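The data below hold one chain only, encoded as structure tokens and taken in the form predicted alone.
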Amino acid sequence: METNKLFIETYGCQMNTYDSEVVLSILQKSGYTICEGIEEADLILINTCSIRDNAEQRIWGRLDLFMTEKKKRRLYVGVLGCMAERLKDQLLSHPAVDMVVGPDAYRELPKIIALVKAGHREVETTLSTSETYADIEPVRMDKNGVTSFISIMRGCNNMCTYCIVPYVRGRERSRDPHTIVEEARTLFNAGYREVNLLGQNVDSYLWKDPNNPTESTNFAQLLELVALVSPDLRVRFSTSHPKDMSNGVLYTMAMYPNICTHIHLPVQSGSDRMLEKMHRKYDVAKYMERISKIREIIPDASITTDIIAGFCSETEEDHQATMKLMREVGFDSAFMFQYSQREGTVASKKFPDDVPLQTKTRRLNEIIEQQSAISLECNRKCIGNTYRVLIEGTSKRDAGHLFGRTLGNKVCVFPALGHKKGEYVDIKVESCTSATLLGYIVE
């Protein structure tokens, strides 16, 4: 018997996340119910990402997982997302498949649901150029209950050669600050005490008043909006362009507490022909002229990056102008990978992926290994320092711990003392990982 139960996996980023939860609140509607494993479901949503081959991967092998599902019973299954935008004629010929369905389509997911039930197999990725999702609430899928994502913008502009992005999610709109600021103050209210603004580029958002093309909000408004929400309610954001960081968003951090000083700007690579073989549109010298700025302005931020190894025809003297600027920005972590050609992308059309497996390899652990030491180096900066801290639960490793994080983005474990998550403690700090600050509270 049928009873409408909602399976849904995540994959990838935080938008997706997030469009997992906008999804789930769609679906509600339509009288779906959340169930915590594929066996109860009637109904599996698997929301996928195209960022590197490996995740792609992984879809695969669920999808042969829940095809040995359906023979057992009646059980629809749908791909969402951006591998959906990417790959919708191979994933509707997997056999498990009875839907595919876009990032910018979710609000059609009743109708195509009620189609495929109907012995259809369905296809929607038509992309928008206006769809932000503004006016719908998401259903909160995270476990903590102390912090979440807002998305504030969809799509971007910026064609970098290497990413898949733009031609999955489409072109890039800013959402009404009004549905944003609400948004924040529905979760303050709902007992979060921290909101992660979500865009591709968010230093590019930029509303226009449709019934006023005078009246616009830029980041840096934006993000003082939703400090004012309350001064318990912190706020941080990812991700931000090197290109598009402006002086007003770093004077904005400076001048409320809540809105936290981390900044997440990736460089990619350190060597000006590679950025520009990236269409990175920024070069060394802007890339530290922000970095300066950073400093100037908020001098006690945390800054962290994305760094790609072995991309098209890089050399030796390119990886080693990458691990020159790591060394001189210091980096306080950074997401590293090594460079996965995506079919659609210019760089798979105009470029040779030439730079052999293994030597792509050697670089990236190359960079691991010094990022993992100039860590180190910035979290022995912090011992003897007091932090104030949010909880957000409960150490993996050790019960009688919390975890949380600073206003700089780093991880605290501290002994529990009867306090509990949500609940913001001051944390003095006696030593560390390369990855985590140990310390006690300080009543």
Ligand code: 5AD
Given for the second form:
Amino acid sequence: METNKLFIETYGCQMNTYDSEVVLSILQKSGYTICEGIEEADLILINTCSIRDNAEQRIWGRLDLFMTEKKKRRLYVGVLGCMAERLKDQLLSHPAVDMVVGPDAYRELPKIIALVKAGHREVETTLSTSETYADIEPVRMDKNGVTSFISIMRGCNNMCTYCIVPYVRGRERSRDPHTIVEEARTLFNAGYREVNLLGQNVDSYLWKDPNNPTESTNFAQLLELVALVSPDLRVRFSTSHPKDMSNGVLYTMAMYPNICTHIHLPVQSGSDRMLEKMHRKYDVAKYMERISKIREIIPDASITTDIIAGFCSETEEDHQATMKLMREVGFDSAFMFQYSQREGTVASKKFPDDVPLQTKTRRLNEIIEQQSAISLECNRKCIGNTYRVLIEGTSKRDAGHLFGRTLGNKVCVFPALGHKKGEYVDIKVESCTSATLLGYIVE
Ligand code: 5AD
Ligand code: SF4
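Structure of the form predicted in complex with 5'-deoxyadenosine (5AD), please, following the form predicted alone?
Okay, now the whole complex, with that chain kicking things off.
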């Protein structure tokens, strides 16, 4: 008997997490229910990431495992997301794979699955210039029921030379703000207390009303609309781009106490030569100007970043420039990577991937080590202060402790004292590690 049990596994960024929720919504309408393990599933969908080679290698490993499962029973497997878009037919050559569906084709899934069940193998990877899934109410898969994502735009037009995203996610398009606000309201009414507005470059969000072209909404205005849903709903967003982050956004952040005082502002490198080669469209001076402006308008803002070590032709001097910039800004935390060449990108066509792997790894390790010291220093400055924390759940290490985040996105762990997730508490910080603040509730 057909039970229509679906297992979705998600890799990559928050956008993929959101997309899996869109997919679940679409498939629930065609009779699927989610299940917790692959052993129970009739259909496995794997939502994939292509950002670096190691992300893709993991997926191939998972497909091998699904194949062993397929040998035991009737089971269909679909590959979704960025890797589906990048590799298309190549994925179908894996014996486990029945369908390959790119990020703009999820509405087609019920049709595609029907064809697969009729014995076909299907690939649908057409990218769209308009699809935003605006009318689909995602079925949430988070475990906490407190924090959730809302996609406000899709695609990317930036064309950073190292990055695969524009090729796998297509052109940038913004979603109707009314549907975003409605989604935030629905989440709030369901008990959620934090929404994270997602886009590859939120600062270039721009909605033009098709019925009234003189009416438009930019990101600062959207942020305000979502903040007005309720003072008890925290609003986060990512990712900001240094070339586009406007003072208007900063002033809006400063105006609403429920907009989180955190900006994720990927710098990628501290060398002007590298930034130019990466086609980032800012230099170190411009980046530092944005940092000063953030600190001027939101003095207690947390600033986090992304850094790539060992991009094409990076010298020791370029690397030291990155190390210096990290110290100057004093990032609260960072995501740090070594450069991974992606076929099809401008960098892969124009610049040799000439930094030896050993050197990349060594530089990355230096960056990670330095960042860990800087994060610890930032966190130490919080000791003795009291922060309003939204409780997200029970600490993994100690069932008697809860954890949550400050407005600045710092994770705080503290004794529960009968409080529950979804509540706000004031936490006085007593000690810290480089990743966590430790404290207690003050009434
Ligand atoms: N190699 C390494 N890191 C990359 N990123 C994007 N493309 C690559 C690549 N080819 C990093 C950037 C980006 C983050 C999401 O991933 O730092 O901001
Ligand atoms: Fe997200 Fe980029 Fe990975 Fe796609 S390639 S899942 S957009 S991080």
